[in-house]
Structures are given as structure tokens and as C-alpha cells.
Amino acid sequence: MLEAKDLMVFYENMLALNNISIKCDDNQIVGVFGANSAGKSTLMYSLSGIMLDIQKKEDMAGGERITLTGDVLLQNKSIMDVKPSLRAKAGIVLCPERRRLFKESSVIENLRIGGYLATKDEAKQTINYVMELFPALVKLKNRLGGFLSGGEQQMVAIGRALMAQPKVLLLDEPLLGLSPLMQSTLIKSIKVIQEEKNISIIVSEQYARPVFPIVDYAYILENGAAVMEGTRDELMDNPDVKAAYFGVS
């Protein structure tokens, strides 16, 4: 459903992302993995075409020319062009790394702020099913996003992320910064999803292990390349990824 094709991304004289090809078919989860600046942000606003307006802001102000090549398509046919709020229309919806919830809007107001896309009827059902699939925010609905606990905060983001109605899910680090428990509530929430509503979801995050259990196929990136891929058991096998990701020699 949604392919980067040869996708490179300069900034200035840095290479962000290094001719990385990726695929995340029909109703799959992909995992995409790598340490700290190895280019997992920098993709996930290339696929959702945020990095457009990011190059459009910089070259207005005078500031860091960012340059893309290589392609991006959805169901076979190129969106490089297209800009984000259409890529949204579409169904590409990013849930971005660190929340940014709006701080001083309640967590039902956040939620219905992501639903701009959506119909009434949509936008209700949707509440619906956020509160269900997250419950401690039935209780939390009224209270300002400031003052959440950074996983009530991921809850939010994930439930506004899913009121646009995405058909492809964009998940970038989810798990940052949570505990264990919390990134084991959110891993079985991100899996129900995706069986529950049938999309296509990306997820990044630079520690592997909670996510390996509910991907279909993942990458490896590194430096801005893809070192490596496969499928969940391929990798799982492998004794680089072990060794990197696992602890295990």
C-alpha cells in the first residue's frame, strides 16, 4: 500500500536518509528500528509529507536547504508532490515522537481536533472506540494534556492519530520515554488496531524488543541506510540483531 522508493533526504551537506527503500503492504505492521539520529524521524516525515513543509519553511527563511529524491507512493501511484494535508486526506496520518499534545486542550478536545477529516458520525464512533480501547482515559477526558503522565499522553496521541481515519498509521517512537508496563499496554493496543480497523501501520523505535512480538517485517536502519530487513522471524534469528537489539551474544 505505501513504498518508499530510493528515498534520500540531504540537509545541506548531510545525508539524512541514504537511498532507503521500504514497503508496508495491506493490513501489515511494520517495524522500523535504529539508534538515535540513524533517520527513523526523518522517514516517517518524508512518508507523511511533512518533510515538504519542513524544506518549504527553511528555504522561505533563508535557512538549511533540505533536498528529496527517490519516490513515494501509495498504492502504486507517486505522491513525492503531494502535500501533507493531502497525503492525510488519503489516509497517511502520523501519531509524532514526543506526543505534542496541545497542552492547554482537554484530552477530549485534543481527540476531536484530530477529527477534522472525519464525518459526525465517524468522529463519534471513534471517540467511542479510543475510550474503549484505552480506558483510564474515560475518567481523564476533561483534563488538560499538560498535565497527563507522558503514557496518558500516548494514549491521547494514538486515539487522535486514529480520528483522521487513517488507512496507514505512522508511529514514531510511541514508546519513548514510557515504562515497561506502559509500553506493554500501548504494543497490545498498537496490534488490536491493527486487527480491529484493518489498516497498515509503520511503527519506529530505537529499542526493538517490545515491538519485535507484533511486526509482520522490519527494517534496520543505520547511519540513514537500511543495513538489513526481514521478516519478524528472519530478524529474530539473526545473530547481528540479537546482539543489537537483545543483549544476546
Second form
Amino acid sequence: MLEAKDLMVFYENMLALNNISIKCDDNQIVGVFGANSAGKSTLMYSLSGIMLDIQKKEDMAGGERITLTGDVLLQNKSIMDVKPSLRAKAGIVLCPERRRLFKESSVIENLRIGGYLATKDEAKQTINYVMELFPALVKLKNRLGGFLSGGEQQMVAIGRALMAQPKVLLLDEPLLGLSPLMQSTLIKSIKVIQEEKNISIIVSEQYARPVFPIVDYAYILENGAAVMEGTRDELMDNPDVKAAYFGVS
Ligand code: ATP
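For the form predicted in complex with adenosine-5'-triphosphate (ATP) instead of the form predicted alone, what are the coordinates?
Full complex below, order starting with the chain above.
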């Protein structure tokens, strides 16, 4: 349903995405794995359309020239020129790297902000859903975003994205800086979300290991290019992938 075709992104003359083609079908969880600066966030910004805003801002400020070529398609229709707010309305919702909560707003306010596209009923139901999904948030409802642990912040960030009623949820490094226990809690919740909401999820991470059990298909990025791709089983059976991404050979 969501697809990037021959996507290239340049920051001035620096090639950040090199001819990337990736695809996420209905009800799939797709992984995008790569080291620091491989291009994961650039890809997420390009899929969600936020790259167009960044490009415009840089243009207006006389900053760096950002060039995008190739295509992004939703249900086989190009959305390359569609602005991010309309892509969100169409169901493409980004949960950005480093959570980006409103630190001066409470948990419940952060969730409500995410629900600006939802009806009153949807917002109410989704808040209940988030509290069931992440029971730890129930007693933290009124705590300010800035006073939450990293794991709690990530739960709120995912909850806030769910408030926008996604059809394709983009999770950019949701496990960053979290303990192994919190990582495994979140990964299980991500799978539950996909099953219960029947949505598609694209999740990027540096390390494949914690996410691998829940992905249907995955891409490996190196220096902005997709150097390998396959189903979970195909990649698991590939000795190069094992050595590079699981530390075993
Ligand atoms: P990380 O895991 O560190 O978040 P990433 O895989 O998300 O990395 P990107 O943030 O997409 O990688 O960056 C890809 C490349 O583009 C990097 O070399 C980065 O320095 C560069 N880059 C990202 N944003 C900009 C920008 N606004 N201007 C210039 N270069 C940029």
C-alpha cells in the first residue's frame, strides 16, 4: 500500500538516499535497518512528507538545497507532492525519532494533541485503547512529558501517533536508548497494535535483533542504499546479515 520507488534525496550535494525502492503491503510489518546516518530518518521524512516542509523551510531561510527525485505511492497513486498534513489525513502517521513530546504538556494533553484529526468519539476510544495497551500510563496521565522515563515517553509517542488514526504507522527508531526489557515490551505492543488495528507498520532501527521477530519483510540500508532485502526467514538464513546485524556468524 505504501511504496517508495527509486527515491533519491540530496542535502546539497550529499546523497542521503540512493535510489531506494521499498514497499509495505496491507497489514505488514516492514523493518528498515541500518547504522547511524544510513538514511533511516531521511526515508521516514520522505514517506511522511515532512521532507517537503524541511525543504520549504530551508528554501525560505536561504539554507541548504534539498532535492528529492523518484516517487512515493500510496495505494499505487503518487503522493510525492502531497503535503504532510494531507498524508496524515490519508493515514500515513510518523512517530519521530527521539519521541518529540511536548515536555510542558501532560501525558493526556500530548495524546489529545495527536488526535486533532480524529472525531471526538475516535479520540476517546483511542485514549482508552492506549491506556489498555500501556497500563503504565494510567497513573501518569497528568504527569508532564518532560518528567517521564524514556520508555514512558515512547509509549506516549506511539499513543499520540495512534490518536491520528493511522493506516500506515511509521516508527523511527522507537527503541533508541531503552533497556532490553522496555524494548521487548514495546516490540510486543507494536505487534499487538498491528494485529488489533489491522494496520501496516514500517519500523526503523539500528539493530535488527529486537525487532526481527515481528517483521514480515525487511530492508538493510547502508550509506543511503538498500543493500539487502527479504522476508524474515530469508534474511535470517543469510550469513552476511547474521554476521553484520546479529553479531553471529
Ligand atoms: P541515525 O540512526 O543517526 O538517526 P539515520 O539512518 O536516521 O541516522 P539520517 O538522519 O537520515 O540517517 O541521515 C542520513 C545522512 O544525511 C547522514 O549522513 C546525515 O548526516 C545527513 N543529513 C541528515 N539531515 C541532514 C540535513 N538537514 N542536512 C545535511 N545533511 C543531513
